[in-house]
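Shown next as structure tokens: one chain only, the form predicted on its own.
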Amino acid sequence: MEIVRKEGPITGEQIADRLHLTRATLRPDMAILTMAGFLEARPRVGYFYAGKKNDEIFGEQLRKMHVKDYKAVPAVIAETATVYDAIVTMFVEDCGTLSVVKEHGILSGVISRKDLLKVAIGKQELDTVPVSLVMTRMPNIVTVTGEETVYEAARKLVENAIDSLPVVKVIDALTKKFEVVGRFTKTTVTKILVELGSNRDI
């Protein structure tokens, strides 16, 4: 990149000569730099420095990624289950939020650690209180579809101060009938950032 920045346009052969490498050895690396947007290549002319900063390319990458490719397996519980069942499920799934579903996986509500803690502090019988009494109900739930971008999903997490989004398939947009097909969490975002961050080190 430094060579191209200073001497571009410059051919692949010329870059290879300066690095004391063969053109074949260099070709995969140049392809990666070009696809990532750091360099531009023009036939019979050579490589140009694209002039983009790392953070610009980073943002572009987030907007190209889709939730469907990064979503985790949904953590769900039936709306007929009890608060005790929800606590056990949350522990087993190692998550902070559960999607509450009706028949056929249709989203009914969400229940969080805070919701369960409120019930526990109230000293109610946890195995008799249904989750439907303490969950946040539709349509007051923030969701994301698989076709939305990772950037949009992360923005929803931040703006709504929540740690998880149900990933849904829209069955009926008018009545807000959604099937739960996954979950997108702050942990998911962190893993993506680490992945992208490691790839930025060039």
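Positions refer to the first chain, counted from 1. In this text, rigid core is short for the largest set of C-alphas that superpose within 1.5 Å between two forms. Owing to the predicted nature of the structure, the values given are computational and were not obtained by experimental measurement. First, how it differs from the form predicted in complex with adenosine-5'-diphosphate (ADP).
- Relative to the superposed core, Gln14 shifts its CA atom by 2 Å or more between the two forms.
- The Cα position of Asp29 differs by 2 Å or more between the two forms after fitting on the rigid core.
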Contents of the next structure:
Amino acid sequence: MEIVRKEGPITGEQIADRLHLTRATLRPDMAILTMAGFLEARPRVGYFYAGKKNDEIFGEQLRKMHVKDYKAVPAVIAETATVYDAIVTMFVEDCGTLSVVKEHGILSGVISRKDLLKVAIGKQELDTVPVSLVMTRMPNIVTVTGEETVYEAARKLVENAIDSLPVVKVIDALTKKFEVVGRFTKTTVTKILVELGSNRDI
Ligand code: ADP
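Now show the form predicted in complex with adenosine-5'-diphosphate (ADP), given that the preceding structure was the form predicted on its own.
Next comes the full complex, and the chain you just saw is listed first.
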């Protein structure tokens, strides 16, 4: 890449010469670099540096990263818990959205800060109202699986104007029976951005 960048257009033979290799040894590597779009080959001219725009490389990077490798531990509360319990759990878990679950960690809804504020406006007793009454419930919950990419997950957050996605394992797709195995939030995305930003190769 360095040779082509400095001296291109340059023929395969000349590159092989510089590296003290045969043309045949070099051919598979040149094919990979050409297919990946880093180099371009023109007949009778040779190789020259095509480069990739930074945003293309960044986009590719995001599509290679999977939710399972970046998700946070789940923050859950039982369906039968009260709104008061939900507020306490949010403080203890230091998060703004909880997955509401039934037996065996099966997702039944999501409760966010705004849902709790709604209860406050209604001036209802916090320790008598069950979370199931104020949560957003299945099947209207936007979820993500560990196998989906970070890009897909971030897109879901933006398109649905929400802060958090339950990461789920599909138990039964037909009846939408999902087990909660993690969470993917705007904080997760920010952490990924900081990680990518500190990587000077990108
Ligand atoms: P906040 O309440 O902190 O603004 P959100 O913007 O995420 O947080 O929540 C707004 C509304 O969307 C709430 O009523 C909440 O129940 C609902 N909600 C949050 N996450 C999801 C999700 N993954 N799928 C469907 N609805 C959600």
